[in-house]
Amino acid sequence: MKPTDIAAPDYFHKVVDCQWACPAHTPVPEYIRLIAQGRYSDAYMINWKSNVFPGILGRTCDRPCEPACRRGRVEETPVAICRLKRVAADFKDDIKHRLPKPSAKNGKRVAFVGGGPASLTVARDLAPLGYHCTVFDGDPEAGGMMRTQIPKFRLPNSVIDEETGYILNLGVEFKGGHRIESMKALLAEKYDAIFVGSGAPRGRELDIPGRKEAAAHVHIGIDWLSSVSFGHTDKIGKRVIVLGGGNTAMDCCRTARRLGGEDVKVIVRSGFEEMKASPWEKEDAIHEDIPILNFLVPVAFIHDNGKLTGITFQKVKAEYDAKGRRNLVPSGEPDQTLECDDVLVAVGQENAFPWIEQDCGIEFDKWHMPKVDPKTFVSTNPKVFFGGDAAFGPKNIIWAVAQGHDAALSIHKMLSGEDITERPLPEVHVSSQKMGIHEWSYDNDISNDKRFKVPHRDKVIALKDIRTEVELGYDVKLALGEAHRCLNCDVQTVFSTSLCIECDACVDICPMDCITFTENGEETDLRHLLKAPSPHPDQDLYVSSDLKTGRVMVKDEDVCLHCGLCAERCPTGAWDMQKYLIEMTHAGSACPTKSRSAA
């Protein structure tokens, strides 16, 4: 194998696990790190810069970092990283004055179609440079389906009124209750460009037997959420059945608790694992005595004159084909019928985008979904841009915001005059952490902590309220103890050729066994030689330059905990722990070209 290019942005980022399996590529340890030191606003800004949302976030992302945490290799559970996330915004001070400040316009005009967390989130990034950009939504309020969609007792409107304001004050003009209807007249404005953050608005339907009869008691799951969220809706039977297994319907089945269901089901065609709400989500539900039903079909809704009753379920198996894929097929016992008073559907999203005329630009594919180039954003229309879930369909918030980042590049590089194929590397800054022969300037030390559970409030009183918080977070004492569990993944061994005795000390305190020297080969023979087993062959190899009696050092990143202990135990310093903060460059910031060095 050749020699590791250190030097590669890339390579290095993904050692970061957290980092790189965030959309957005929040510098986590980072944060972490000063959230252990009690600097939660400074830990707040990174991630302000980074993912937009922190206080928001750090309470609903379907955490896409925590599976990757490099923590779940030595033990079960990773790092609580979003809810660290959530305590910089909980005892942060006042960052006002940390923000971006209003800036002298530049002449271009940006208009935003919804203001959820795609558009502000480009808002954000454009605002400061002088854009005069103009949000539309059809709510009165920004936030979009962060604030319709999201219960209360999981995302309270005091966190969304904070964080939008943030970027609404940057100087941003927003039009509430103003719905487009016509791109084409949009266009006829003269907008120098326009961005698409509508959403997936439309819940999809269940059209079985019965459900035209039965419809005053069926509703779509995210249209009834919108409308418990802007309380015209309070109140629904006590016996209620909530179709679907996604994050939405178990929102669905917790406000339903809150709204006098007594009896409240969730029913599901796939079985439990392989249902796509999240692990805790699905916990929060069942904690609340809310039973998860699998494995059912639903088949007719039974009514009575038109006054719902129940509705039939058919019995499925999962079967597996030749290829691993699932069918979902009948397993031949009875029917069965549960009685209900309302439904709720939550099976899915769909895009809507009616108000798009055929005429003007924009080609759609076969699914009825905007022709979007998947890394500038840009449309067949080279002034209309979209993003998050108008983009792609249904994600979290996280994506939308990562994508709201990448559109604003794309629209600044158009508008000044530059190729928006051409994107930027991102920042990488590199600082040695020795201060000692055998000291350094972050806490190496492995804590052997086990995850702390964030506390909750008494189940009795947050079935009380719909605006009650259900969870109360970590205090001081618990946000430490779990920062502590963090491995500091962006600190990296750092490996000299030239300095090395090949003493092999450092091949003998490694507690991973993830340090070889042994001669040089292919990849696949190379993992096969190596002291400890080598499964995944996605997590690169850290190979040296030849040494001198020809041999070379091989790390297996995949294994490494970055405890340091290979550099305190080298007698000549070819062991250096050096922090690597990479930083992805948005609009406006220096853009580094891919000749670039980065490290």
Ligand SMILES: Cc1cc2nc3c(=O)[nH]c(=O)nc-3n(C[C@H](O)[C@H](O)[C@H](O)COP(=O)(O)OP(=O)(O)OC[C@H]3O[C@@H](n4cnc5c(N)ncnc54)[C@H](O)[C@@H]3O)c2cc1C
The other form holds:
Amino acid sequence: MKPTDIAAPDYFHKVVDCQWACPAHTPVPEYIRLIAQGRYSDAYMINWKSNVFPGILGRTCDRPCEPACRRGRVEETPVAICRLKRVAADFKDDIKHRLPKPSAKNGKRVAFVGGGPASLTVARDLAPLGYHCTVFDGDPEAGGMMRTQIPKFRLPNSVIDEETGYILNLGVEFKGGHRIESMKALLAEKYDAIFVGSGAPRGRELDIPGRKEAAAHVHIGIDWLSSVSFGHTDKIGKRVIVLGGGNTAMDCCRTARRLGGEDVKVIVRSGFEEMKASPWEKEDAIHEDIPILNFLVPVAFIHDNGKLTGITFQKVKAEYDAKGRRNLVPSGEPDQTLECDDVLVAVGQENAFPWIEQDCGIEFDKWHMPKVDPKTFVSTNPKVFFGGDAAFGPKNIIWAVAQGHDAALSIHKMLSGEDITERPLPEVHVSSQKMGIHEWSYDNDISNDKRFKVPHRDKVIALKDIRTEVELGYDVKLALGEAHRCLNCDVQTVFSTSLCIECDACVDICPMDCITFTENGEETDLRHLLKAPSPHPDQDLYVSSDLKTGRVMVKDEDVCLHCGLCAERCPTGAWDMQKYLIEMTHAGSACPTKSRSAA
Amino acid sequence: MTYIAKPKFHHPGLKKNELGYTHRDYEGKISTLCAGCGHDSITASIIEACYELSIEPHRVAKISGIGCSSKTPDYFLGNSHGFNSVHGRMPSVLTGANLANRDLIYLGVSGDGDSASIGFGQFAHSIRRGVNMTYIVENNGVYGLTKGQFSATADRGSKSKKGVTNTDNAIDLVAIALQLGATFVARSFSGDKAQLVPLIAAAIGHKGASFIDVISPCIAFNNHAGSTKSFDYVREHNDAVNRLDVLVGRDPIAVDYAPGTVQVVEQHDGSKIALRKIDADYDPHDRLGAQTFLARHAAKGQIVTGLLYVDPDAEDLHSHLNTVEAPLNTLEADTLCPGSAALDKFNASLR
Ligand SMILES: Cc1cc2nc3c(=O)[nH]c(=O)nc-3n(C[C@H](O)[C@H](O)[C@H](O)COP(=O)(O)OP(=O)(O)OC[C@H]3O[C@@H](n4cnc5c(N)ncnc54)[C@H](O)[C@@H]3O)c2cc1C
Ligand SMILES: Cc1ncc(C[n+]2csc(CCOP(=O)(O)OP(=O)(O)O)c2C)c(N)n1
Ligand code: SF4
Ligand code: SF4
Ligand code: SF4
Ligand SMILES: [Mg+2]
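Next block, the form predicted together with this ligand, ref. the form predicted alone:
Now the full complex is given, and it begins with the chain already shown.
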């Protein structure tokens, strides 16, 4: 293998598994260290810069970082990255003075369709640069589905108000209750750019016999949830069936439990394991006495003269074809009818753009989705950008934020007369953490603690009021314990070939058998020559140039604890522990020096 | 030396030996030696060899003298028996322990100062008596612990860190061990675990006096230009006569060697040593040949390493003395002290 180019910004970024997996590339270990030091406001600001909604995301994020976290490869569970984010939000001081100030306008106007996380992120990045941002939303308040869909027992309004407020206070104009009915008309208003962040607002239908007749008691999940959010709906029948296995279904069933549902069931077509809902959402639902029944396909709504009485299900089983694809086939058992008073249909979400005319220069593909460039987020109309659920279908908040940052950068570049396909590389800061022979400016002692549970409110109290937040969040002590579990993956092991005398001290001390000195070879050969097996080929090998003996140093990054013992034991300082801080390029980042093509 | 404890976590894919232990289970306390000390690599090699042999830690007694090298038993086999004796007295403590209980595996760990200077006589007698042990000298040519004075193994003409030339002749412990009748003699280098680990494993399997001289650079006081025990010097002058694999239990002997290049040596404990020849002329069963070979190569400034001599049919001190097989601590008082009648009878037999 060729010597590893550690100067390439992606190399060490990938080692910080959580940050690499975060769509917005939040510097996770950096903020976790700040939490451990009690510097909650600083931790909050790092998050605010990257992911815009730390308090909201600290309660609701889909957390792609956690399955990626190195700790999960070293012991059973990853660091509770998400809930530590909430700690920063919960314990911070007033940070308003640290936010950008509304700046003098630069005369350019940007319109936003929708006020969800995607639009708000773009506005947050552009407003401080002097753009006049006008956000239109059909709903009265900002926040999009964060406000209208996510139930209040998971995300209180106060948190949404605070964090959307930080953005609107940057001088962003918010026009609530103002639905955009025509793209043509909006284009005619001669905005310099338009960002479409209108989400995926339509719940998928379930067209089976009885649907029309029983309509009064069959509700589309996301419509029902927003109606609950707005206070239009405040009760439901005693026996409720929720159809669907995603996170919407989990929110529906838990909401139903709080509005009078006593016998609430979730029923899914697939197996329990394949459900789309996150494991922790399923856990929370089950904890609230909601059974999840699987392998049942709804075939008819049963009604008595228009009054819903139940649903009939066909029983199925999973069969796998030669290619390993799963098919659900009837199991041959008799159909089953389950009684209920109300049904919540949560079987998927769709995009809909009835307000975008065919002849606006915005092309759609055969699935009726706008043609959007996945890196610049521009549509086929160079002034119109898409992001969030509107761009590529329903995802989640953190993806909406990440895409918002990229779209904002495109809009800023376009309006600065630059090529939007030239994407500046992230800024990388490197600094040795050495303080003394065995002293580092980070805590390199590895905690053996298992993941700390976030305390929950007593179930009886929690179920009484839909506005009572279930999770109480970590207290300072639990947060400190959990923060210590982080392995500081951003404090990188950096190797200097010229200093190494091949004494084997690092090999001998490394608790994880990461380091091997060997003859060089192709990557697959090297992986077999390592001191310990290498089960994750997606984890890079760090390879040195040739050493004095003609061998090379190979380090499997996979399960390195970043404990720094290799550097402590190295007699010549050939290993050093250096902190890599990678800051993603946002609109208006100070003069980026390097760039790569988006093509 | 480091301030944090070595983390408990280990690589999730670590292999386990027959006892279900990983190599990490054979570790001891975290080393307090200088960063980069060759002795730590020998520690790692002992750990690896014991892991590979699936040795039960409680069946090992590690005995040492004084010196950085003699401190190392604290850093491996944390669940074994240990005795950190007086300077140079490891061999007599080991001999005594061995006579009292032959069931344990005896690891004697010493330094060049400990064995070639103050303990030279002790070393010599334990070897010539054929004590069943694995005697490892961690040889750095200096008294590391007392800040780098030349030891008796420092080569004449080599330079100290401060530039002083050594005018005394060196003791080659391997040559002496051969001369005194050791039945397993090897030399290796702390920076070459591929050679050292199987040598230690083979030595443990040998019944009789096994001696391994391991050149082990003292990073603090003897790793400079002009030293003949530095990493660079040893790498440049290392002349390995053979490499070996130790085959334990049911594992068949690997057959991927060119025919005629492998010699299989069967040991008392049933293990087999597959010796891969590097020097075609070298015969590790020829004590006299080994001695001349060593002398010739030493004159040329070469450091001969590998398994230099082995007598697979060796006997040990117990068989020479015809001692009781059971460990003394398992014998009842009346067996240990049969009474004055028995003594009278014994005395009568000597009259
Ligand atoms: C029940 C449910 C629970 C969820 N839970 C989570 C969760 O826990 N964590 C998570 O990360 N994600 C969750 N999501 C997904 C998440 O809410 C969305 O992915 C995210 O809000 C998308 O952001 P967005 O900015 O693209 O659009 P949205 O948040 O959907 O915002 C779009 C906004 O545009 C407005 N709008 C649409 N059309 C027009 C128009 N023509 N004119 C004016 N305004 C318009 C809408 O009123 C809406 O306010 C959940 C989704 C649902 C349905
Ligand atoms: C009876 C006695 N004399 C002298 C000393 C001082 N002393 C301690 S260690 C040592 C030399 C150790 O040298 P070596 O065995 O080569 O060990 P190293 O530190 O080099 O590994 C000496 C002379 C002592 N501890 N006891
Ligand atoms: S241990 Fe910490 S830095 Fe490493 S991946 Fe997990 S959260 Fe990120
Ligand atoms: S920091 Fe060094 S010693 Fe610690 S696990 Fe990583 S490679 Fe091993
Ligand atoms: S003084 Fe020399 S022998 Fe002693 S620990 Fe340091 S490097 Fe090793
Ligand atoms: Mg010494």
